[in-house]
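Next up is one chain by itself, shown in C-alpha cells, the form predicted alone.
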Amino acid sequence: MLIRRDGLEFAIEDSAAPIHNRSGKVTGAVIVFHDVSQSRAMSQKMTHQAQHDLLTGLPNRALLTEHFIQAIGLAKRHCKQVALLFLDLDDFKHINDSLGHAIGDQLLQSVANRLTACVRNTDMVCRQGGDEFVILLAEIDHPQGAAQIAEKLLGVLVKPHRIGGQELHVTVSIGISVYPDDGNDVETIMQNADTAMFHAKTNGRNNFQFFRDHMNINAVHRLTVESSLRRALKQEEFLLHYQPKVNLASGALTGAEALIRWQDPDIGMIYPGQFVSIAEACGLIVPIGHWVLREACRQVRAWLDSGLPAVPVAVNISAVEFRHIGFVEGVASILKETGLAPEFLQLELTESILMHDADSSALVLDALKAMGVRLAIDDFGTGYSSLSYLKRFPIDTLKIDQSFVRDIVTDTDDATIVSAVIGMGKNLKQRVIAEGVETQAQFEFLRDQQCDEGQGFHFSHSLPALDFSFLLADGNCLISQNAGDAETDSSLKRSPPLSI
C-alpha cells in the first residue's frame, strides 16, 4: 500500500532487480511500483457479486451455506440452536404479472429492506431466488425465538408497499426448522424448512408453521400426487360431473354445477378435495382449471346441437387462476374455440378472490360482463366484502353457502342470515341460490323466503353428463324427484370452495 502526497491510500503490486557492478557486485536495485486499485476492486466487486443477489444486494445461498455451516459449528459449542426461516411471498407472481417485472424487482427489494431491518446483525437475511427469501438465526436459546422473529416479519410485511405511485399489498407463508431438533446438517435444514413453508401456504397463507416430522409424508404424498396430475392432464383421466339448480317456485331446472372427477386407473375415482390444493400449489390448477372450463363450453355446445334444451353451466375459479394472466382472453379464446354463445357460461368466484385486489377484481369482472359471460359469488357470507364493492361488481347471483342453509330450520341465526341475504339480493336486482339444500323442510323455509333457486341432494345429486343429458331431455319438474343419497354424496359438495 501506497501514500500519494494527498494523503490517498492506493494498492501496489511491487517488483525489485538487483543492479550488478562489473564485477558481479550488487550495487544498487530497480524497484517497479504498479498501481492494482482498478484490478483488486474488480475481484472484490466479482467475489461480492458471486456471494450476493444481484438485485436486493443480499446474500445468496452459497454465502448462506458457508455461514450456516459456522452457525452449526457455533452452535456446538455453545450448547445453542440455529433457527432457519424459509419465506415465499403470497401471490406475488399475480403483481409481477400484472404490473410488470419492473415494478415486481421494485416490490422485492422493499421486502428485503424491511426483513433485514427485522433481524440481529448476527442473522442472515438471503434471497433464495424468485419470491423467496431465507433467513438464518444463529444461536438462538429455544424455538420462540424463531416464533417471534416470525411474527414480527409478518406483521411488517403486512404493510402496504409504495411502489411506482400506488399502494401494493403482498404477505408471506413462512416454514420454520431448528438445528438439531429438525436435522444435522444444511441440506436437511433447509428442505424442512421448505416443506413446513408449503404448509403454512395450505394453512390459509400469511402464518408460520414449524417442522414436524409428519410434514415429510404429507411432502412425499404431495410429490406422489403432483406427479400422476401431470400424468392425468395429459392421458386425459378428468371428467365433469353436473349437478341441477333448480327453480323454487316451479321446479324446473334452470343451470348446472360443473364438478371436476379424477378417474385414476389405479385408484379409482378421486374427489377435489384430495387433489386440488396440491394443483394449486403446483400451479397445476391453471391447465387443468382450463380443461374444465373449456369441457364444460364443449358438452353445453354438444347439448344444444343435439337438440337439447340446454341449460347454462357454472364453472368455479380458483385464485389462481383468476389472477393468471390472460384469463379473459382465455375464458374468450374457449367461448370461439367451442362456439358457445356466453350467456350459457356462468362463472362462480368466491367473496375472497374478489375483495383481495377489489379494484383489479373489479376490471376483470366488467371485461367478462361485457363479453356477455354470467357472473356468480360463491360460498357469500363466509368471507370478508364490502357492500359497496358488492354493488359496484356487476354480479349476476348470490349463492349463500351451504353452512347457513345446514341450520336454518334449528337456528334462528342461520334462518335471519339467510332471509337478510335473499332480501339484499333482490333489492340489488341479483338472482339468489342456495347451495346445500338437503331436506324437505329446507326446501320449504327457502320457497318461502322467495329464494329464486337451490342446489342439493334434495333436487339431485352430481350427474355424468349422459344421465345429465336425460335430465334435460326428460324435462321433469325437480321438486318432485328427491334423487340422491345425501347420507353418501353430501361430503362430494362440502369438498373445498374451489370445486372446479
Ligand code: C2E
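In this text, all values refer to a predicted model and were calculated from it rather than measured experimentally. Positions refer to the first chain, counted from 1. First, how it differs from the form predicted in complex with the ligand.
- Rigid-part assignment between the two forms: Ala200 and Val320 are grouped in different parts by superposition fit.
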Contents of the next structure:
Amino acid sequence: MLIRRDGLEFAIEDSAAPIHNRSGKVTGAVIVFHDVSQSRAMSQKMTHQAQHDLLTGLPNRALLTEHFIQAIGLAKRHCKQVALLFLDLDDFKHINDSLGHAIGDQLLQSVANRLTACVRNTDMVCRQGGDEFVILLAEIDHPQGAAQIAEKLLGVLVKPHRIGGQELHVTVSIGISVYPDDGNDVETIMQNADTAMFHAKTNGRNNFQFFRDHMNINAVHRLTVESSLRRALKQEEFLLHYQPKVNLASGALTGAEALIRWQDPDIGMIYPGQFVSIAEACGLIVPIGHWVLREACRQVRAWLDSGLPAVPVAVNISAVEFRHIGFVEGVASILKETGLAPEFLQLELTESILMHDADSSALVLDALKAMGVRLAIDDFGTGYSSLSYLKRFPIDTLKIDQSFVRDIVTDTDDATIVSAVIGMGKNLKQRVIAEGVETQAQFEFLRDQQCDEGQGFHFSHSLPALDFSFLLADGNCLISQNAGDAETDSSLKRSPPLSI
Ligand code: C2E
Ligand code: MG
Ligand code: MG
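Form predicted in complex with the ligand structure, per the form predicted alone context:
Next comes the full complex, and the chain you just saw is listed first.
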C-alpha cells in the first residue's frame, strides 16, 4: 500500500532489481511500484458477482452454502441450532405475466429489502432464483425463534408494495427446517425446508410450516401425482359427476353440483380429496378449474339444446383459481364460448377464500354478479366469516356444511347452529341449502326449519352426466309425497335414477 502526498492510499505491486558496479558490488537498486488498484477492484467485483444475485444484490446460493457450513460448525460448538427458511412468493408468476418483467423485478427488489430489514446482521437472506428466497438464521436457541421471524416476515410482506405508481400485493409461503433436528447437512436441511414450503402452499398460502418427517413420504407422492395430473389434463382423463339439489318443500330438482372425478387408466376412479390440494399447490388447479367450468357450461347448454328442462349447475372454485388474475374474464369467455345464459352457472366459494382479502374479494364478486352468475358460500360455518362482509357480498346462497347436518337430530348444538344459519339466510335474503343430508330424519328436521334446499345421499349420490339427464327428463320429484313415512318408499338412494 502506498500513501500519496494528498493522503490517498492505493494498492501497489512492487519489484526491485539491484544495480551492480563493474566489480559486482551492489551499489543501488531500481524499485518499480505498479498501481494495481484497478485490477484489484475488478477482481473484488468479480468475486462479489459470483457470490451475489445481480437483481437484488443479495448473497446467492453459493455464498449461503458457505455460510451455512460455518453456521453449523458454530452451532455445534455452542450447542445451538440453525434454522433455514425457504420462501416462495405466492402467484408471483401472474404478476410477472400480467404486469411485465420490469415491474416483477422491482417487486422482487422490494421484497428483498423488506426481508433483509427483518433479520439480524448475523443472519443471511439469499435469493435462490426466480421468486424463491432462503433465509439462514444462525445460532437460535429454539425453533420457536424461527417461527417468530416467519410470522414477522408474513406480516411485513403483506403490506402493499408501491411500484410504478401502483400498489401491488404479494404474499409468501414459508417452509422451515432446523439443524440438527431435521438434518445434518446443508443439502438435507435445504430439501426439507423446500418440502415444508410446499405444505405451506397446500395449506392455503401466506403461512409457514415446520418440516415434519411424514412430509417426505408425501413429497414423493406429490411429485407422482403432479406429473400424473399433467398427463391427465393432456389426455382428458377428468370427468364431472352431477349431484342433485332438491327443494325441500316440493321435492323439485332445483340444481346440481358438478364434482370432478379423475378416471386414471391404471388406478381407476380418483376423488377430488386425493388430488385437488396437490393441484392447488402446484398451480395446476387453474387449467383444471378452467376445464371444469367449460365442461359444466358445455353440458348444461347441451341439455338445454336437447330440449331438457335443465337446472343451474354449481362449480367449486378453489382459492388459487379465484385469486388468479383473469379469473372473471375466464368465466365470461367460457359463458360466451358455450353460449350458456349466466343464470345457469353458480360458483361455490368457501368463507376462507372470500375473507382472505375481503375487499378485493368483494370486487371480484361484484364483477361476477354483474355478469349474472350466481354465487354461493360453500361449507358455511366451518370458516371464519365477518357478518358485515357477508351482508356486503352479493351472495345468493349459503350452503350449510355437512359437519353440522350430520348430527342435527342428536346434537342440540348443531341443531341450534343450523336453525340460526337458516334464520340468518332468510334475513339476508339468501337461499339456504344443507349439504350431506343422509337420512329421512335430517331431511324432516331441515324441512321443518324451512331450509330451502338440500343435497346429499338421502336424495341422490352424484351421477354421471347421462344418468343426470334421465333425472332431468323424468319430471324430477326427488322426495316422497308422504315423506314422513319410513325411508323405504322414497329416496333416490334406493331407487332410480341410480339404476337407470
Ligand atoms: P364440496 O364442494 O363440499 O362437495 C360436497 C362433497 O360431499 C362431495 O364430495 C360430495 O360427493 C360429498 N357428499 C354429497 N352428499 C353427501 C352425503 O350425503 N354424505 C357425505 N358424507 N358426503 C356427501 P367429493 O365429490 O369427494 O368432493 C369433495 C370436495 O372436493 C368438494 O367438497 C369440493 O371442495 C372439492 N371439489 C370437487 N370438485 C371440484 C372441482 O371441480 N374443483 C375444485 N376446485 N374443487 C372440487
Ligand atoms: Mg361444493
Ligand atoms: Mg361443501
